[in-house]
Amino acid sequence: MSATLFERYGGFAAVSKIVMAFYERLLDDDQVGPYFEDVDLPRLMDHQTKFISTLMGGPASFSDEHLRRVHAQYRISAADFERTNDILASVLLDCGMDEDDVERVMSEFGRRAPSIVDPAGDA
């Protein structure tokens, strides 16, 4: 049986310094950066956190009706989810995976969008 990017990568350990990375430019980002102020970051990252492990192959998981509810409130507009994919797929390449467990990730946060991304966020 072959191993998760989850377990391939070093677990949670490795997810958690992702996650410090990904904060540290979301944070930075002119463009995403406002949707962070005013939020609880040691929870936000903390589920973040989980998450980045579910894309990963790991053990926690959320449905899609989660991630509708947690996000409606923030209306994500679809050049905002693209910016942090982009954000995102730039810092797992720097952390070290390998360009093509990047591609599977970010499919896996593709995949996502519908439950992220509000329909009217761009409007």
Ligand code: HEM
Second form
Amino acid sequence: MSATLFERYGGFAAVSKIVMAFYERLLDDDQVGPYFEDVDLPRLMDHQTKFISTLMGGPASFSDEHLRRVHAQYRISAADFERTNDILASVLLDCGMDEDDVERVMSEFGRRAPSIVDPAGDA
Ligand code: HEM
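Output the form predicted together with the ligand next; the form predicted alone has already been displayed.
Now the full complex is given, and it begins with the chain already shown.
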């Protein structure tokens, strides 16, 4: 059996570094930064570590129903979802992930769009 991306890239320690870089870049971003201004960041980073681990075949997992519940209040537009997608992809590349593997992670990310994007969101 081949190793999961999660295992190949060093498990939780490596994923934590990716999450750290991801959130620094999100918070700095004019378009999607404002979503995260009032969020308890340590908690969010803990959740996102589990989430990105899941996208990479790691142990933790969030159901689509859970994702829908926690994001509904933010009314996230398709454009903001796209922006987040692009930021994550560039972070993964910068963290040294192979292009093929980045594509696999991003396809897992994109698959969650129906749970995250609010069709009535702005733009
Ligand atoms: C595939 C895409 C995404 C996934 C899988 C994801 C996953 C998650 C998870 C697991 C949490 C923590 C849930 C919990 O507290 O139990 C979370 C929280 C959050 N997400 Fe996302 N997210 C995604 C996209 C986005 C996007 C595009 C935005 C905004 C541009 C966003 C904004 C937030 C915010 C603001 C929170 C904080 C909730 C809180 O703890 O108060 N997410 N997300």
